[in-house]
Each structure stands twice: as C-alpha cells, then as structure tokens.
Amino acid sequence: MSIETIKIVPFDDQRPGTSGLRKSVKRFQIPHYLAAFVQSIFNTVEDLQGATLVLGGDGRFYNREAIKIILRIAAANGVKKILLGQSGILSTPAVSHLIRKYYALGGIILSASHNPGGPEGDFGIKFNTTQGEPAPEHITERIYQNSRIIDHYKIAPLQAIAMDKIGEFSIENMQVEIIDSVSDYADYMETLFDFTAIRNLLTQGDFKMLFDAMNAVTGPYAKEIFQNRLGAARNALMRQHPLANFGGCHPDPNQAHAKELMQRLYSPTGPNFGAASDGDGDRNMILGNYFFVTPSDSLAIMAANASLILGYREGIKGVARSMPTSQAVDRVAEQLNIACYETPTGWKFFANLLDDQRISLCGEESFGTGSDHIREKDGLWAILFWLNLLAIKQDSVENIVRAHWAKYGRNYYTRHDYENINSDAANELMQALREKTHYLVGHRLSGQKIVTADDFSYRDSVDDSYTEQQGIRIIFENDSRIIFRLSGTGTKGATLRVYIERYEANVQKHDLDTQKTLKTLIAIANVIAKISEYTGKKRADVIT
C-alpha cells in the first residue's frame, strides 16, 4: 500500500509554549490539526530517516487517537522504530529516561500536564530531543515557522493498531515495540535511592504515607514502586487509576486541587507523609502531618541534604531555579560554595546547564523539581528523595523543614493566580508595568524602598542564546520581591501569576501565617499593577 500525501491549509495558532503545543481537545480534533503539527516536527527534526523515537502520553482523552495518527505519520516519514508505552501510557519523566537509555533520536509526549482532561478539557504535544530534554527555543521556533507554511503531510494507510499488549508490530517499514510503561523507570529509581532504607521506614514501624495520583499517569508507577517494591500499605495510594478525564478533577498537585489529600494530612490521625503528582507525572507536592512544604523550600532542602542520598553522595555541582521561584536555594548554594543559576520559567532552560554539567539539582515554584538523572522535572523522583531523607533522619517532615529554616532562614512565599482573564487586558497590564519600571527604582511603597524594577531577561551562559520579557521584577532593599508573569500553560484566556516573597532570618518569626506576613506586599502588588482594574477580579482564583 502506498503512502498518502494530504494537502492542507496551514493553521495560524501552532506556536509551542513553555511546554509544547497546548490547546483544547476540540481544537486538536479539527481535521488535520494534529497531523499538521506532527509533520512540522518531522520536517524540522534532523536525522529522522532510520531513527528511533519514544512515544507516549498521560492517558488523557484523545491520547489513543493521537497516537494512531502519529504512528502513521512517523511511518510515512521514514522513522525506523517507535518505542511506545503500553496502552499509550508513559509519564513525562519516563519518556526522558527512555530516550537517554535507548539512545533514541527523541520523543513525542502527549500531555497537557496539570490542565484538566476529558472531551471538554485540554490536550498537548511536545517534542523532546536526544538528551531527553524539551526542545529548546530554536527548535520550537523552527517547528512553528514550518507550521505557518506547511501545505501537506504524509501518512501511512489506516490499519488496526493494538497498543495494549507488550510486543511488536509493523506499519509499512517501521517497527513499533510496545514496552512496559513502568519497569525501566522503576529500575532506574532503585539506582538513585536506598530502597532498603525506605522499605524499612514503610514496613517496620508506625510510619504511614499517602500518595494521590489524581487519576493521572503516575498511578501505575506508584503501585509498582511504593507498593510492590517498597511495601507500602494497600491504602497508601488514592486515585491511582489513570482516567481519560482524571475523574473530573484538575490534576494539579497543590492545596486547591488535592483537597481530600490535604484533609487527610491535616488530621490528628493523618499519615506522617503525603504527596501528590500531576497529570503527566513531572510535578510533586510534599506534605507532612499538618504541614505543607513549599516547592521552593523543597528544592532548598534537597540541595542542603543531597550528599545523604545514594545517587548524590559525591556532592552536587550547582543548582538552578526559575526566576519566580523563591531565593531559598540561593542561600544553600552560598553556604555550599556552589553555583546558583536563575533562569526563565520552563524546564528547557535548565537543560543546557544540566548537559554542560554545571548543575545537579534544579526546580521551579510550580511544584517541579529535578536533577541530572533525566532532563525533565520528576514528581516521583522528588517524592522518593523525601522518603529517603525521612528514612535517614528518622524525623518528621515538619522538623526537617524547621531545622532548615533555623539554619538558613525562612523565605515566606506565595503565588496568586488570576485565571481565564481577557488576553488583551492581561497584555495591557504587563505593558503598563513595563512602562513603569524605569521610574519605580528609588521609590518607597509602604515604607519599603524599590532597588530593582525590570523585565527579566536571560543570557544563556552555555550557548549564548538570549531570552527576554520573562516577567516583571520589583525587588526591595530587604530582598523582598514581587514578580508579575503571564503563564504559558493555559489554553483559555490568560493567567496572571503574581509571586510574592519576603526573607525572615529570625527563628522566632518562622511560625507566622504566610498570607498575613505578606499582606503589605500583596497590597503593593495590586496597587502597582492595578490588578482589579485590568482583570475585573477582587482576589486571586488560586492562592498557593
């Protein structure tokens, strides 16, 4: 049977964001929409002929249909082999690991991460390169430019595609190998962490854990790792079965969207340790009994204790954080005398630093943490790190965090999200802020002097690439910060994120309410940006 060439008119909205192309499911279901973007990837990626690719997704609605289309287009474009997760399931960290382990040219990940799923939800697709990392900007820009002029795609004939049973089949001259979605990743985790110590923690005392998979991709991984390999109790997992609509929930691991987990941890009889991961498995939330660990603090504590962990006993080379993430890890890096990098939001900005061996750990305030073991943030890796640390220290989550604050000080930190706002209004708000920055420096607001006001830009120290307009920074003389940024992960309207931070060295002031402590800065943020005026909202939709 012959390869078909399908004539199309290009779409005008296929510019990838910080994590690939994300749109509503209905947009992706428009005839030729997904095919056009996939062909643009294949038109852009070099050395595609005869290559091996990894393919999988988080199991959300349209995942299976998309995989069938991608397989046919891959076969038509000369791909030699596809490693496909069983039933089309692969977490984002697992894809990164598989690319690296099997020396694949790259991988295609189908996910909209923490965005809602189902027929009325969102879908997404992104390409990861040969190091397992999200495609850098120069590649995503080439994909986008191709998507603007593409006039056809190539596709192999329709055939029955069975993806639920491990094995092999062919499409034209391309081999498709259905692989176990979990085993390679789980085996790798055993090389990084002391599974014997964690197993003893979970089985030889009264320690209890609870993991919320949020009906997303990490359910099968959690069952294999936490229960089968580490001996966690049967009731240690909740919402562990991946569902196409995530059970109607928003698979974002934070206080607002993991309410049942929060309720169970904030209980006198609650578990000692709680955690959650998101839609595609790359984010994490860490909880103790009656205690929430901010992602920024989590990164800093990992950096401070990395030498205790099996895979990092030789020490860490450096750390990196996204610009909006709190400066807690900076203080650890200073004491460890290692480099600390501040990058724009988006994991691809960490990839160059990881590849160049300048850093070992990195993280973002949006519940993402990772290391040089792969080139994506990794939710279960972070949770295993914490379990290993608890097993070593034989202490509670709260005590570990408080001891860290006592040594390094506490960075009070919050993020206020204003969701689904008018895109034009959001852009006007940001432009107005940019125009203010040049005269804000030196001004005092509520008694606090502004020493820096700018639109963050980044010069990559590895490849000298330059990225600008990454968020408005207002920095005060006491190192307090207010950051304004538009999110690149939503699909409806715009999301304004406001990040607010204040450092406190005094141990006697480490037990204050975060929102009350930051009340003055929150008020300053609203005044400077005129948030209510531009958004029509009196308060944030989500506060974390």
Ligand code: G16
Given for the second form:
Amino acid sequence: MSIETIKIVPFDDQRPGTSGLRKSVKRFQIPHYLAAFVQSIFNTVEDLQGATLVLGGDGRFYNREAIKIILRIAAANGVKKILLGQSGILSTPAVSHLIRKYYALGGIILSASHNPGGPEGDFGIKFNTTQGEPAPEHITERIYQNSRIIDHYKIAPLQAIAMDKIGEFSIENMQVEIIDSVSDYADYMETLFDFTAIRNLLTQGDFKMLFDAMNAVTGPYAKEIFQNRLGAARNALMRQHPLANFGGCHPDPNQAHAKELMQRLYSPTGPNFGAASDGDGDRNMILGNYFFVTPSDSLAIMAANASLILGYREGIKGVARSMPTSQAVDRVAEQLNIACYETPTGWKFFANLLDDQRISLCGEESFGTGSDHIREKDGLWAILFWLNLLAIKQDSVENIVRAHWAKYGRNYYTRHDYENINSDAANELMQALREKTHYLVGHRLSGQKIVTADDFSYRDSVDDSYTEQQGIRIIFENDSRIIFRLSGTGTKGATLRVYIERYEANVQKHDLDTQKTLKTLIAIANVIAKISEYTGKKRADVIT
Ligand code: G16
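For the form predicted together with the ligand instead of the form predicted on its own, what are the coordinates?
Expanding to the full complex; the earlier chain stays at the top.
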C-alpha cells in the first residue's frame, strides 16, 4: 500500500448546519478543504475498519471531483467496500434506503439540497448513520470538534476512476461497486404503493400529471417510476435531465422557484396533478389544477388517509412535525388517538422517534414529508402517496383537501423569508425577541391574548438529548402562532424565516386568500421583531 499522509492546517468553519456541511463550491475547492472534513468524519465514526459505505450525490457541479477524493480517502482509512451510484448519482432518499437494505455502516451524500448549483453555487456533504438517518447532533458536533484540530489526512494515490459503468474495481484493498442508482429505490416503492391502481389512473381516462424534476437528481428516478413502471405520458415530465448547475434554476420545489410548473397547473387545460422535487430529491411540492397544497396540510391529509395505502394498512403508530410546521396534523392525531410529537427543525430529530417505532409519518413545512420506510424525507414517495390516494378516491386534489378542511378545520399558513441579511443584525433581532418573550405572555395584541412566548427547546423522549434555541414562538389563545427562526441551510449572510398560522374551523371561511387572512398576524410579526429596522427590507424576499 502506498498511502500518503498529507499534513494540513485545520479549517475553522466546518460546523455542520441543519443538514450537513454546506458552503459555496469555491470554498469546497480550496485545497484540502473537502479532504479535511471527510477525514474528520472517518476519525469520528466508529467501526470504520472493514465497513461498507454508500456514496453518491445529486450530480451538482463538483460531485464527480468530490467522489474521486472521497474514494481515495476511504481506501486509505480501511473502508472495505463502497456502494457508489452510477455516475456518482444517488438521491438522498435512495442513499438512506441503500444503507438499510445492504446493512451498510452509513453513507456520504453530496448535496446542498435546494441551494443553487454550478461553479458559483453551493456544494454540501452529509453523513448518514447505520439506520440511514442524518447523523445526530452529538456526532456532527464530534466531527466539527475533530475538524478544528485535525492536522493530517490519509489518501490513496491518484488513479483513474471509472464511475459511469455498472461494475466493480478496487482502490488498494477497498472494493468499489458501481450500482444502478434507481432500481433498488424503485423496487422498494412498488412494495409501499398500489402500482396497478396508479397505472390505471395514469393510463385510463383523461387524468394528466406533470412532474418537474428541476434539472436535479430525481429525473432518472421519475422516468423509471412514472413512465417505465406506471405508464405516465411522455410529456408528464419536465426538466427531467440532471444538470450540474440545475439549468441555472434554484432547485427548491415551491411556488416561487417552480414558476413554469405553477403556470401550467394554473390553467383551464392544465394537468390534474402537479408535483416537483428538489436538488437531492427529498423535498416535494403537491399541486392540483389551480390548487396548491401546503406541506403542512399534505402531512395532515396523509396521516388521515394512511390506512388506505398499501404500506400503511396496519395503521400508523404516531406522527411528528417540526415546530414551525402548522398544527394541522395535530388535529388528525387527536382524532386517530395517536401520539403527535413536535420536534425542532431538521429531519435528524425524527430519527429516534422512527427507530423507536413511536411514529410512522412525519413532515416539515419546508416541503418535506416521509415515513418509517427510510430515515430521510422522500420527495417521490410523497408524490406516489398522493397519486395512490387520487387513484383510490377518484377525486381531485382540491376536493380531497377541501373535504379534509371541512372535517378538521383549516390551518391558514404562510412563511416569509428575508434572505441574505447581515448576520449580526439577524442575531441581534433574535436576541431582542428572546428578551421580549419574558414579558409577552398575558398581553393582548389585536385583541388576541398571548398564551406562550418562548425560545423552543426540545428533550428527545428516546435518548433524553436536549436542544435549545430552536426558534421563538408566540402563541395566541386561539391557536394562532408566529414563529421566528434563522435558517440553518443558507450560505450567504443569514436568512430570517417568519412562520405564520391561523386556525379556522368555519367551513364558510375556508376560501379566503391566505396572505389577506393572515394580514394582522404578519403585521404583528413585523412590529414585534422590528423586521424592517434590522433587515432594511420592507418585504420578504420569498413568500410561500
Ligand atoms: C434541511 C433539513 C430539513 C429542514 C430544512 C430547514 O432540508 O433536512 O429537515 O426542515 O433543512 O431548512 P432551514 O434551516 O433553511 O429552514 P434540506 O432539504 O435542505 O436538506
């Protein structure tokens, strides 16, 4: 073996955020930057010697270069085998599934998720553990602490790496198996959903669907699942070819960034069903003709209907949502008489609840829904769930949502994002709010009494781990909420997220404009947090 040891000076900015280490591509291209972080992962993870790991990414710029470096470092650190997606491509949900299916020690996912790609865009790396879940905070913190003191990494010599053809080769003593990126995942989906019913929906009658892969990782998965296995029409997919810069788009499946999809759905001749997923395939957006389903409602509707779906026929054990996600699913859980957990933002906080079989479904307002089938949120899974539901109910997306509201009430919901603001100003805004929470309880604002004002903290009921400062909550006596939080996934300055929610039981009032009906709460949020003063912005940059 001719393993080299490369001496380095540690980097001081490798603390993982909400979902792994995300930085600009340019930062990752600095010599030794990626290698140092990968070595910190390997220094931290136990039982690495002789282990199998899964490796792949969303195909963004720098994916292939990063894979070549990671393979050489893995070989030098005693990894026995790497399962690598063909051409370096694997969606985040597919990695989670492969780790579980092949009993791997863990996996490395290369993605900055919904952040833009290309040489001027972002790159990212995250480590998932044995159950296929994002590494919990105590592991990411150990990786970070290691990254501050690391003074060398080990690497196998440079060699040609053929990652485009299914097959096997070795680097030193490590075996690399190039696997089909799609088939294991697609096979798994067939066990969870009634593909015959969905195929009938898509091929008989005049039902039309349109899926926007946003030139990101899910294109090949969508082609195999929707077209090859389910018979969707040739024109049912848009932007299905993965591109290193996502065609210059922001691969975030929401109303602001999937504009063409929105336009095509908001048309009298538009499809009955529309959907999109993000850079690495874990997020989803669900649309009907002239109709947008909020991610929070989507979770609630899934929970209410899960027992109709093949993989969940036995019923669901419990549900969980991140704190800023609307409380729509809480009402379903109450009716089903199952537990409902409220966790901090970040999929990793669901992992213990899933592993301990306390919950079957979980979701987040940030366009993420998933279940105990893997340990990541799963965009195509959510879309298949909806298609399966449409096939069973033989009704429109809009009617299904309206019937749900009629039964449970409607949680009007919006999120206002103030992007790329000065980090110091953002932290000052949050600190000022934190101080205000001490005297807000009991006060009335626009006639509504505040019953809770705090900075959300969470104690994990499975392993007793504790997390604090997870977002300022202002909750009113009528269940309305205003939540303030700083994003943990951005790479430029800070992003302030303001989440606003109001519950409406009266079915006669389920057809109001969301922004208008939440106007008073939005105004209160601006005043309490002095948003314009701190950010210099009069309006949010993105409203979803
Ligand atoms: C990541 C996490 C999600 C989380 C989201 C929040 O999503 O995986 O669990 O909800 O970040 O983002 P922020 O901190 O910016 O609000 P993704 O899709 O970027 O991996």
